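One chain is shown next in C-alpha cells, namely the form predicted alone.
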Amino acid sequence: MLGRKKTENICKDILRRAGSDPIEVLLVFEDQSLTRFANNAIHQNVAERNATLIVRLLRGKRIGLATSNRLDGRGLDKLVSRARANAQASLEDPDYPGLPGPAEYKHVEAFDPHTAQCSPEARAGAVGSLCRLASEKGLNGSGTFSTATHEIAVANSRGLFAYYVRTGADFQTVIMSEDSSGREHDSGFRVDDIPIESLFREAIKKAEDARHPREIASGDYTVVLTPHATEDLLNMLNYYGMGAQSLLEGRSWMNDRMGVKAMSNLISIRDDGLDPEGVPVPFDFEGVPKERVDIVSRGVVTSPVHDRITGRKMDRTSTGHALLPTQRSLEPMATNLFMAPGSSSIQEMIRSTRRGLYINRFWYTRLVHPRDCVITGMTRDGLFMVKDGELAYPVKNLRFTQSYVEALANVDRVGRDTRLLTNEFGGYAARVPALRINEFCFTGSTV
C-alpha cells in the first residue's frame, strides 16, 4: 500500500511538472492476490502490485491523455510531456467543461486489515480443504479465491484532491460431475464475511442434485431465480441504459419510460457509492462526491445516472459516475447497484409455484435489442423444474430471449437475503435478491 502521504506526493510532483497548463492526475494502486483451483487442485498462486498513472492535460479545449505504471521522476516527466504532446495533436472537444473545484467527501469504511494481509499459505489452506471434499464426492471441483487492496486517488490543478483505500474478498466456485454443475459466489471487504465453506458445499449440493436432466419443451415459464441470475438483470440494464448519454442518444430502455410504471412496484434500484455493504468509493474518477441515485422507486423509472459532460448537457449536477479517462466512452455508468430486497425467502417462493423453473445462473448473456433490453443467453449450472411446490427434478440448459424490461414488470416476490457480487469485467458491484418472475420466455434448447 502506497498510503496517503506518499500518494499525494507523486500527485503533486506531477502538477508541479505540469507547469501552468491544466491538468488532472489519477493514480490507481492495486495489490491484489489470487488462488486458482481446478480439478480438485491449487494450480496458481498469483500476486500482483501496480499502480497506475493517468494525466489529462489541457490546452484549451484540447485534452491529451497519458499513461503509465514508472513513479520515479524521469517516468513522471515523460508521462506530462505525452500528455502535452498528445494534447497539441488532438480536436478541440466543445463538451468538455474543464476540471471540476475541491469537494468534500464523506467517510466511508471498508478497509479491513485482516483482509489487506491475508497470506497465500491462509487461501491455499482454506481451498485445499474444499478440493479435498469434492474429491471424496467423485466431484470436479475449480474456482478462485482472491483478496486485495485498492488505492484511488484524483488531484488537479484547480486544488481538488480526493483518496481513498478499501480491501476487497471473492470467492467463486464451480463443481461438476459428468452431467450437471453447480456454482456459487461471494464477495465482500472483510474475507472473514465470505462463508467459503458452506458455499462450496451449497454448489457441491446443486451439482449432486442437477445430476441425469431431463429435456423440457420451450414457452413461457414461471421463474425462481437466485441472487446469481438477477445480478445478470441488473448488470444488463446498467450496461444497456443507466447512464444518462444513451438515454440522450436515444438508445437506453429508459427512453420513454422516464416517470412512467416500468416495473412492478416491488422492484427498486439505487446507485449508492456511500453504502458500505457495496463496494464503497465516495467519488469517482475525476474526484466529483458520489451521489446516491434512485434508477427505479417502486417500479418507476426515475433517474439516470450522470458524469460532468452528461450533466451539463442535461442541466444536471454530476452524480460522481464517470469512469476511468480510458474508459470514458463507455458514458457514464452504476457501478455500486442494489436491489431492494422483499420479504420472501427462496423456499417460500419455490412452495408458492405450481408449474416453474428454479434457475441458479444466466450465461454467455447479450444484447438483441436496446430500447426494450432484450437479452438471450442460456441457463447454467443448475436448472431445476418446480411442480407443486418442489424442485422436481433437473432439466437440460434452456436458451431464452427476454426483455429484462418485461421481465421486471412481472416480478411478484422479491426474496428478503441479498447477496453481494462483484463483476470480474470492471469490478462492479450489484448487491441482489432473489426474484421470482413470470412467463419468462425461453425460445429452445442449448443443445
Second form
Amino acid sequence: MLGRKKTENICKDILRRAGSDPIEVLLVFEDQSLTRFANNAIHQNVAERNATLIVRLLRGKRIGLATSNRLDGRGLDKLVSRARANAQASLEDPDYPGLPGPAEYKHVEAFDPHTAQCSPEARAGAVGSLCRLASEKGLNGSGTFSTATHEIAVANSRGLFAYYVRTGADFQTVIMSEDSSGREHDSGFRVDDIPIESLFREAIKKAEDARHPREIASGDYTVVLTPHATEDLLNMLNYYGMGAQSLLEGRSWMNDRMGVKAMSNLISIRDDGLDPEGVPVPFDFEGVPKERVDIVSRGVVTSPVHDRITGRKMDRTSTGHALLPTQRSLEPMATNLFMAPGSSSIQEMIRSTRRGLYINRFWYTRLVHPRDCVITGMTRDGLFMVKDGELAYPVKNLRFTQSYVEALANVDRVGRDTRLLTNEFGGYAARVPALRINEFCFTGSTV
Amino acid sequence: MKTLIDRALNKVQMGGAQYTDIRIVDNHTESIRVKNGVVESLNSSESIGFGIRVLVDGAWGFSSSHDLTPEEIERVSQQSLVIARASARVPGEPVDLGPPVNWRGSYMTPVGIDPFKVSLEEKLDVLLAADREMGRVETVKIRQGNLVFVREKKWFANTESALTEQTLMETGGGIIATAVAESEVQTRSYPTSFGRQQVTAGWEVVSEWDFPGNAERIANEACALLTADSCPADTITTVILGGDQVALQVHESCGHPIELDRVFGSEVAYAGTSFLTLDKLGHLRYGSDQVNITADSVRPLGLGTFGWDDEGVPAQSAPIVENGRFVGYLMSRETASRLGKVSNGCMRASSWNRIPLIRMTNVSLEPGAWDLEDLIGDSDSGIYMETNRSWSIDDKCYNFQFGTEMGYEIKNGKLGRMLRNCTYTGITPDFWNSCDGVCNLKHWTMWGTPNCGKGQPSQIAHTGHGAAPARFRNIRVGVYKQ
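Next up, the form predicted together with the partner chain, please; the one we just looked at was the form predicted alone.
Below is the whole assembly, all chains and molecules, this chain first.
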C-alpha cells in the first residue's frame, strides 16, 4: 500500500508539473493475488503489484489523456508532457463541462487488514482442504480464491482530492463429475465473511444432483433463477442501457420506457455506492460523490445514472457514475447495483411451480438486439426440471434467446435472501435475489 | 535489462527453483476515438513491468510488479518462491516441461511506416474525414471512428539459457455508423465489428483501409437496415458467411476448443472445457473435406505473429484440421509433454503482470477454390451474412449462436433484398461438416481479434484469423423472434 499521504504527494507532483494547465489525476494502486485450482490441485498461483496513473489535461476546451504505471519523477514528466501534446493536437470538446470542484465524501467501511494481509499459504491451506474433499467424493474441484487491496485517489487543479482504500475477496468454484457440474460464488471485502467450505459443499451437492442429465426440448418454460443467474440479467441491463448516454442516443432499453411500468411490480433496482451491503465506494472516477439512483421502482423505469457530461446534457447533476477517463465510450454506468429482495425462499418458488426449470447460472450471454435487451446465452453448472413442486431430474444445458426487459416483466416471485456478486471483469458488484420468471424462451438444446 | 534479468534468475535459482523465467514488457499504446465530430479520447498509454514464473517442488508460482528496480526484483523473486511453495501444498501431476528451450535472438514486426512517427494531426484527419462522410447521411445518429497503435518491447529469459528480445507493432482502426429510428437501432462497421480491424503492421495499412472512402456506404447501409425485412424466422437454409464472420466462427468454434489446457481441465472454473477430447485427435471428422485450418505465428499481418512465444518457443506453423480431419492442438511445453509432443509455441501472456496461457496465434481457415460471385451464383436460395454483431458459444465450444450486422437474401444465384437482425445457430462439427465451399485467396483476409478473453485473472489476447467467405448448408437461421 502507498497510504493516503504518499498518494497525495504523487498527485501534487503531477499537478505541479502541469503548471497553469487545468489537470485531473486518477491514481489506482493495487496489490492482487489469486490462487487458481483445477483437477483438485493448484495449477496457477499469482500476485501482482501495479499502479495506474491517468491524467486528463485541458488546454482550453481541448483535452489530452495520458496513462502510465510509472511513479518515478521521469515517468511523471513524460506522463504530463504526453497529455499536454495530446491536448494540443485535439479539437475542442463542447460536451466536457470542465473539472469538478472539491466535494465532501461520506466515510465507507471497505477495508479489512486481515484480507489485505492474506498470504499465499492461507489461500493454499483453504484450497487444499477443499480439493481433498472433492477428491474423496471422486469429483473434480476447480476455482479461484483471490484477495486484493485497491487504493484509489482523484485529484485536480481545482483543489479536489479524494482518497479511498478497500480490500476485496472473492471465491468461485466449479465442481465437475463425468456428466455434470455445479458452481458457487461469493464476494466481499472481508475474506473471513466468505463461507468457503459451505460454498464448496453446495457446489458439490449441485454437481452430484445434476448427474445423468436428460435431454429436453427447447421452448418456453417457467424458470427459477438462483442469484447467480439473476445477476446476469442485471449486468446486461446495466451494460446496455442504465447509463444516460445510451438513453440520449436512443439505443437503451430505457428508451420509450421512462416513467412506464415495464417490469413486474415486484422489481425494484437501484444503484447505491454508499450502501455497506454492497462494495461501498464514496466517489466516482471524476471525484464526484456517489448518489443513490432508483433505476426501476416497483416495475416503473425511473432514472438512468449520470456522469457530469450527461448530467449537463439532461439538465441535472452527476449521480457519481463516471468511469475512467479512458472509458468514455462506455458512458456512465452503474457499479453498485441492488435488486430489492422479496418474500420467497428458493424452496418455496420450486414448491409452487408445476412445471419449469431451476437454473443455477447463465453463461456466455451476449446482446442480440439492444432496444428490448434481447440476450442469447447458455445455461451452465446445474439445470434441473421442476415438476409438481419438486426438482424432478437434471437436464442437459439449453440455449435461450430472450428479452431481459420482458423477463423482468414476467417475474412473479422474488427471493428474500440476496447474494453479493462481482462480475467476471471486476469493478462492479450487484446484490441480487433469486427470481421466478414465467415464459422464459429457450431456443436450442445440446444433445 | 540484462543485469536485472540475471539478478532475478540468480536470486530465484539460489532459492531452490527447478526452473525460472522472467519477462520484462514495455508497452506503449496510442488510441484515438472520434464520435460525432468530437475527439472523445486521445490517449497515450505506457505500461512497463516484469513477471517472474518459477517452478518449485513441481508447482508453479508467479509474481509481478510495475516497479523495475533492483529492490523490487528482489522482493518479487522472493515472493514468487513463496507462492510456488504454497502451490506445492496442493500438488497435481508432476510438471514436465519437455526438452529445454534455449533460443536466443531478436525479432521485430516488419512495418512500412512507424505509426508513432506519424503526427496526431494526420491521424485525426483520417477519422474526421470519415466522420464527415458518415455525416452526409442524416438518419445516422452516432458516428464513431478509432485508431490504435501498439509498440511492445519484450525481453524473455529462462534458466535454460534462452534470451530473446522482441518489438511487436500493431495498427488497428475502424469506423461505425449507427442509425436509430423509433424502436430500431442498426449499426454498420468497417472494416469489421468490435470497433476495429487490427494487424501487425504500420501506418501504411490505414491508407489501404480507406475509412473516408467507405464511410458514406456504411452510413447508408445502417439506414437501409432500419426498414429492411427481418431475417426469416426459424428456417433451415443455405448460409454464405462473409470473411470477417467466418474469422469469428473459426475463433470461437475451432480456436478455443483446440486449446489443450481447456482439454486438460485447467479452465473449468471460467472458460470451460472442450468437446475436442484427446480420443478425437486424429480421428474426428471435424469438418468437410473443404475445411483446412492452420495455427501459425509466422504469417504477415497476423496478431498472433511473433518471434517466440512467452515460453521462448520459436514461431511456427501447425496443422489443426486437414481435409476435415482434426489433427492438432494449440500447446504449451507442459501440456505438449503430457502428449509426448513438443510445444508448438502457443503460450502468450497479455502483459508483464499475467502468466502465459495457451492462446490462439493465427488460427486460419485456408482458402478454397471459389470466387465469391460464383459461390453465390451456385446457390439457388439462402442468406448471405456479414460482420458479426453477436456471438455466444457454450463451455465446450459445441453449441453456438451468432448474429450479423447485415444480410442479403440469395435467390436464384443472386443477392436480393437486404435483411436485418440475422442470426444463425448450430453445433460445431455439424456446422463445419456442412461446409461445401470456401472462397479463394483473392477473398482471403487476415482478420484481427484484439479482444479475446481468457483466464483468471482475466487476460485479453490479440489473435489473428485468416478467412474467406464460405458456404454452409442446412443451417438454422432466424432464432430471434421479432
